[in-house]
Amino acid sequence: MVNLQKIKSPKNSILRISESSINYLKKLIGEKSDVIITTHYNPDGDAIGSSLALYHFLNAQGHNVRVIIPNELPSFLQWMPGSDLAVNYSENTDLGDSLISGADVIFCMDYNALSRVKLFTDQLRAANGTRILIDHHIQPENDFDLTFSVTTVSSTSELLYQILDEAGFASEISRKMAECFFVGIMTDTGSFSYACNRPETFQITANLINAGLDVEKVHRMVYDTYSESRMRLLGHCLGSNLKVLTEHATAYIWLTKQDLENYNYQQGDTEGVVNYALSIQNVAFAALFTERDDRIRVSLRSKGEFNVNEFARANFNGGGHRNAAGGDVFKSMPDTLNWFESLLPDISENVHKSLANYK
C-alpha cells in the first residue's frame, strides 16, 4: 500500500508520495511496455476521464497503451479525446482478453476491488501483469501490486493528475489531458457542488485550464447534449415517479424496465436523475431505483454526516462515499420499496440530525 499523508508544501500539494512509490512508478514509465488501463462497469466521467488523461501520458511516453472499458459509454462522454480507440470489451471479448494477458502493467482506475469490472474480473485476476490502483473509494482490496487509495480527493482524476505532479510531470500535461481531467473532476463534484471544499481542486482545475482548457466548451459537451428522449425520461421520474418520505427526510425516484423501454433509454441516461430527490428541501437522504435484466440498481445520494456508503454495505451489497454510494437488490420492484421504506425509522435520527447539521 502506498504511504500518502497530508502536507503542505509551496506546490500546493495536499500529498505526498512516498519515494519509494514515487520511484516505482517512474521507473514503469520510463521502461517501454505494454500499457491497458481498465475501469469500472457502467463507466462514469471520472473513470473515463482519468482513464484517458493517462492514456494520453502514457501514449507520449512511448508506451504501447490501450484503455479497455467494459461496456459502452454514456453519449455525452464519447466526444472525449480518446475514447473512440478504447476498447470495448462487451464487443469485443477476444481483443480484450488478448490484450489483458499480454500487458506488462494494468492500470486499474476509479475501483476499489476486480470485480468492479465485471465482464473480465477473473481475466484481471489471472493476468501476469503488475496491477497499478489509482481510486479514491475506500477499502481498497488487496489484489494490486501498487495502491493508490485516497478518499480525501474530490475524484480519480484530481488522484492522478497529484500523482503526475508529485512525480515530476506536471509540466507534460496537454490540452487533450486537461480536458479528461477536467470532465472527472467536474462530475464527479456535480459541477462543483458537492466533495470540492478544498482549495486544491481549485488550483488544479486552474492549472487545467493554463494548459488548454476550455471549461465552457466542457461542460456544455457534458451537460448540454441530452436527447430529448433522455429529458423526457427525467420529466417522467419527477412528474410520476418521485416520492417524499418528510417525516424521514428521505425522497426516491424509482424506474422499471418498462419506463425504461417507454424513454428509449440509453447508457447514461440515468446519471444524476438521483440528485434532484437530494434537491428537495428538507431532504438529505435520496435513492434511485433503477429496475435491469435480473436485479434493481440502488443509486444512494445523501446530504451531511449520514452514510450511504455504509447504508449501501449493510442492506444493498454495495458501497462507494460517505455522500454518494450504490448496491444492488434482487427483488421486484414493489418489493424492493416497500422493504426499503421499512428500513427508513431505524435510520430517520440520524437523517434528522445529519439535515439539521447541513443547514
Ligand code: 5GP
Given for the second form:
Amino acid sequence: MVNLQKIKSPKNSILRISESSINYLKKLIGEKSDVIITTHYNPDGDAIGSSLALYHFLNAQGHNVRVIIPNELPSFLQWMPGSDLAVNYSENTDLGDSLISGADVIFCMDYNALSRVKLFTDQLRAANGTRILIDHHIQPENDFDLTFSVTTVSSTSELLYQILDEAGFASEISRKMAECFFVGIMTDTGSFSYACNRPETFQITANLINAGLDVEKVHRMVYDTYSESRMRLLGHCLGSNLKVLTEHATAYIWLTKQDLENYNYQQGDTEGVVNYALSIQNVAFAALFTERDDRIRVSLRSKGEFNVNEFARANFNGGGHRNAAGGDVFKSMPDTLNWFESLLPDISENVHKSLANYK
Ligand code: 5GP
Ligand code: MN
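Complement to the form predicted on its own: the form predicted in complex with the named molecule:
Zooming out: every chain and molecule, the one shown earlier first.
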C-alpha cells in the first residue's frame, strides 16, 4: 500500500491527504447515488484516464455514473475502455445539463478552476451536487466542497490511484481501470521522461501490471497511431514554423489556421509538438502558438526552475504547472508572436539561469 502520509515530494515536503477527506469519500462511496465525472476542455490522456478509471470503479460499486467531457476526445484516446459511453457535452448539451443538475455528486478531474470545462462552467457552479476536486495543478480555486489537490504527483490518475488505495480499495482495481490509470501516468510524464522522479509512480505502475495492464499495448495504442497527415504536420512545424532565439534560450513553433487546414488537422494532432521545441539543446523555454477561430491557443514548457505557470497567468490568462502551462491570446498571429518576443528580454536572465542550473 502506498502511504500518502509518508510520500516525499521532490523538495522533501510531506504530502498530506487528511484522514477525514478519505473517510468522507469512503462514506460517499458506500451510499448509492447519481454521480457525474467531469473533466477539462480538450481532454488529454490524464483527464480521460482518471475520469474513466473512477467511472469503472464507481460503476462496480453500484452507483449510477456518467462521464461528461466538454468536447471530443482525440482519436488516439478513443479506444479507451468506457470512452464510448462518455457524454460529449458539445454534442449533447441537453443531456449534459440534466445530468449536471440532477447529480448528487460531481467529480472534477484534472482541472483546478471551473472555467476550465469552458462549456458548462455556469451549470457546474449552479448545481446542487457535492463538488469533489481531484487534481494535480497548482493553485486550485475555492469552488469545491472537497478538494484533493496534490501537485507533486505525476498526474491526476496517480493521485486517484493513491486515494483509492488509501481508502482500502486497491484490490478492486480491474484491468480496465489499470489501463485508464496508466494512460494518465504515461501521457502526463511523456512516457516516464518528466514529472516521474518519485518511486511511487513506478510502484503504482507495477501494481497496475499486476492488475492486468499490458504496458506495450497501451503505449502502442496511444503513440503508434499517428495519421499520415499528423506526422506531416509535425514535419511542417519543425521544418518551416520553428524559431530558435538562442539569446533567450527560447524556441517557439506557430501554426496558423491555414497550416492546420493544409494538414487536415484533427483534434489532438498538435499534442506533444511543443516538446520538440524544448528538446533542443540550450533551450529552456518553449512555446507553441495555435490559431483558433477566436483566439491563439498557447502551450508553454520549460526545463528547470523557470515557472511557465506564472508566465501563463501573467500574460495569457492561463495556468498549469511549473514546467507545463497554457493560456490564450486575443490578437492576430503576427501580433502575438511579436508581443511574445517583446516579453523575452525581461525573462531572459531567468531562463538562462534555469538552463544553467538544469544541466
Ligand atoms: P497543454 O499545453 O498541454 O495544453 O497544457 C499544459 C498544462 O497546462 C496542462 O496541465 C493544462 O491542464 C494546463 N493548462 C493549459 N491551458 C490552461 C489554461 O488556459 N488555464 C489553466 N489554468 N491551465 C491550463
Ligand atoms: Mn494531468
